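There is one chain below, alone, in C-alpha cells, taken in the form predicted on its own.
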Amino acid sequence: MTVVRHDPVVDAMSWEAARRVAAGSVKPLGAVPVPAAEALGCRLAGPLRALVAVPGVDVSAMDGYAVAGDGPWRLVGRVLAGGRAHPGPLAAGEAVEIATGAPVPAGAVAVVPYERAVAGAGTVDGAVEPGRHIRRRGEDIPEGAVVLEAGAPVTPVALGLAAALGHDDLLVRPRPGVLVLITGDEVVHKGRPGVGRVRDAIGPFLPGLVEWAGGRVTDTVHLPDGPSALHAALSGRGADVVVVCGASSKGPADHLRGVLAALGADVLVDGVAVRPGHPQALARLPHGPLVAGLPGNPFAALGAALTLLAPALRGLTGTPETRETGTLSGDVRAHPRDTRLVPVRRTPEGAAPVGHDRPGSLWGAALADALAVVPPGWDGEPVELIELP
C-alpha cells in the first residue's frame, strides 16, 4: 500500500483519510474452526448450512390424536416426544394419542387436538382437517439450506440455531487479540490520585470498546515513562494490534515515535487533523502487528480509538462498515481546518450536543450516544454520527 507521509504539525492527515488508511491497513484474519461455545462475538467465515432438516421427521404440532381416514377412530397406541415411534403405519379408522413434537405415524392424515376431540372407551371422534396440525419434515428448515451467510455475526441466537442444525464447531474469523500498554509515571490505577497524579480513565474503557469493535483485549500492561520499557513491550509477539495509551505527542515523556523508528516500523498515520485527538498515530511493526497510538487525554483517546483502532479491528474481522448521518440541533461551531468530534444525543429534532467535551474529560461522551463528525467549515448540512460503544 502506498502511504503519503505528512508533517504532523503543518500537514496532518485529514480525519477521513486517516480512517480510510486504518481500515485499509489490514486484511481479514484467516478462517479457523472453533467449538461453537467459543464462537460468540466472531463472524462466520463461510455460510452456515443445515446439517439436518427441521423438523427431522413429520411431527405433531399439538397434543391430541393422530388419525387415519374418517372418524370415529379406534385408539391403537400412544406416541410421546422423545419416545418410541408407533410401529407401522396407521390403517383407516385408527388413531394414536400423540404429544406435541412426537413423530406422526405413517398413514396419519391429521392431528385432532384434545379440545376438538371426543374420547370414549378406546375410541375417539371429532372434526378432521386433512394435513392439519402436522409439521412436515424440513418444513421450517430443509436439510442443506443456507441459514446464515458468511460474515454474519455469531450472536447468542445464532449459536442456538447452529446447535439445532447439528453443528458442534463453527468456521469463523477469530476476534483479533489486542495488547493494551498504559504509559506514564503520573498515572495511577486505583484509589484517589494524589497531587500531580491522574487516575487512568483510558484503560477501563478500552476492553469494552475493543469487544464492541470485534476484538478482545489479551492483556493490559502498565509501563513507566521512558523508551526502554516501551521498546521491550513493542518487541513482543502474540497480539494482532498493540494500543499505546499516552506517549504519542511531542513532549519530553512522549517516546512512541522514537521507539517506532528504532524498531523499523512503517508509520501509516502520524497526526490527524481532528479535535480532540490530533497526536494519534498508526504504524505496522516489522513482525506484523499494528500499533495504534492514542493521546493521553481520555476524550482525545476515545476519538482516536474510533478513528484508527475500531476501523482496523473491523477490517481484521471482515466486518462491513456502516454509516449513519443526521442533522444537528443546537449551537455547534466548526473549526476552520480540523474535523471536530462532538458528543451528541439523538432526539426527534436532531442530534443535540451535550457539552462537557474537553479533551481531558469523558463526561460529555458518557452523556452521549454518538459523536457527530463536524467537518472543517461545516455550514449546517447533515453530518456523520458515530455510534458510541
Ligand SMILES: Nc1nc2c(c(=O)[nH]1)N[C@H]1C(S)=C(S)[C@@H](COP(=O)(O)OP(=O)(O)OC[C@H]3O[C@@H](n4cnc5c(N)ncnc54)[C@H](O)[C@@H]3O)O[C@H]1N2
Contents of the next structure:
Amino acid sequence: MTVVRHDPVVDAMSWEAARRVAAGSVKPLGAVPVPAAEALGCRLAGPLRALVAVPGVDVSAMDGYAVAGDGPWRLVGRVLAGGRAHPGPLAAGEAVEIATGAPVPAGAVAVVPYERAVAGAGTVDGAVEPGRHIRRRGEDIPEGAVVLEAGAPVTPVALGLAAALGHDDLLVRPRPGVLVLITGDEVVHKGRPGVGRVRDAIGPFLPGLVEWAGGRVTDTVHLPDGPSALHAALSGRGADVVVVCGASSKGPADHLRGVLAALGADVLVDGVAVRPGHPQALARLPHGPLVAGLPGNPFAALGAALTLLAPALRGLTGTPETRETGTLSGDVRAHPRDTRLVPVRRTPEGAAPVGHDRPGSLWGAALADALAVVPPGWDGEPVELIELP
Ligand SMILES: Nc1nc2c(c(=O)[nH]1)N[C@H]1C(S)=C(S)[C@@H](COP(=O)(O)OP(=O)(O)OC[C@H]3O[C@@H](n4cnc5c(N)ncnc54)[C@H](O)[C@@H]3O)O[C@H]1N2
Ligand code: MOO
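Right, and the form predicted together with the named molecule of this protein, after the form predicted on its own?
And the full complex, kicking off with our chain again.
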C-alpha cells in the first residue's frame, strides 16, 4: 500500500499565490453607520457629502469693521461669532464692529481689518476694497458637494472634515472582528518565563498589526494544548477571522489541521513556500469565519500574519493593496525554492538587512521598518518591501 502524505514543506503554495488566495478569499463586509469617532481607520462605504455649506452664511474673515458704502462710517453695532446677527441691513455710511467668523450683515460691501481702520468716537474710517475679507456662503465647500469618494480612508483629518460638514455618523466598512487564540502549554503571559516556559510574543503584536491592517482584535484567549479546546473555540460565532497561534506544525501538540478537518473547514492554504513561516494555513469554517493559522515561532508568525492575515483583512475592508519595491543593499542570499522574508531598514542607499532574523525571535523585525520579499532564485533585481506596522 502506498501512503500519500501531504507535506506542507514539499507541497507548499508559493508565497505570492498564498497572498493572492488570502486577498481573494473574502468580500468586503457590508456597510454600517457608526459614530464618527469609531470610524477612524475604516474605509467609507459611500461618498461623503457636505450636509451644509462651509461657511454656512457670509462671514467675516478678519476682526475689524463690516462697512457699507464709502467711509467714514458711523458705528451702529457689534457682531461676534456665536452672538446675535446684526438686525437688518447696513445702509451706506454705516459700519458694525465684527469678529472673525461672525455673520456679515446684509448691505456690507467689505470688512476693513482693525489694522487698516482709524477709529474715532462712534465712527471709523479707512479704505474700502469691495468684497474684501468676506468669506461667502459655500465658498470653501458648497452644500451637497462630494468631498470624499467611497473607499476613502477615514483619517483623523477626514473626521474633522466630516464634523465640519454636519456628520455625526459615518457609513463605513466596519473593522473585521478578529479573535486571537494562543496555544501552547509552555506559553505564559507575565513576568520572566521560567525553565520550560516561553513568554507569549505573538499576542502582544497582533492587536497593533490587526488594527494597522484594518481589523480589530475582539479577544485574545489562551487555550491549553489539545484538540477539544481548539475545536470548541473554532466552533464559536461572532468573529470574522480567528487567528490560531502555534499548533500549525506536525508535533504531538499541533492540532490545527486535525481540528479544521473535523470541523469540515475548507482549507485554502496549507503551507507556504516561505522562510520563515512555512507551516502557516488559511481556512474557511462552514459557519463563515476565516481561520489564519500562524506558526508558533514569533518571527514566523509575523511573516505569516503579513502573508495571510493582513491581505484578508484588507479584502474584508475593501482596501486596495499598495506595493512598494526597492533595491537591497548588503548581503542577501536567496533560497533555491522558498521566498525569504528579510527584515530591512530603508535607507537612501537601498534596503539594508538588519540581521537577527531567526524564526524564534522578533529582534530583527523590531529593528526593521520593512520586510524584503526575496523570491526563490533571486539574483539582485529590485524586490517588494512590505512595510512593517
Ligand atoms: N517535523 C516538523 N517540525 C517542524 C516543522 C515541520 O515542518 N516539520 N516546522 C517548524 C517550523 S518552521 C515552525 S515555525 C514550527 C511551527 O510550530 P507550531 O506552529 O506548531 O508552533 P509550536 O510547535 O507550538 O511552537 C513552535 C515554537 O514557538 C514557540 N511559541 C509558540 N507559541 C508562542 C507564542 N505565542 N509566543 C512565543 N513563542 C511561542 C514554542 O514554544 C516553540 O518554541 O514548527 C517547526 N517544527
Ligand atoms: O518557518 Mo518556521 O516558520 O521557520 O520557524
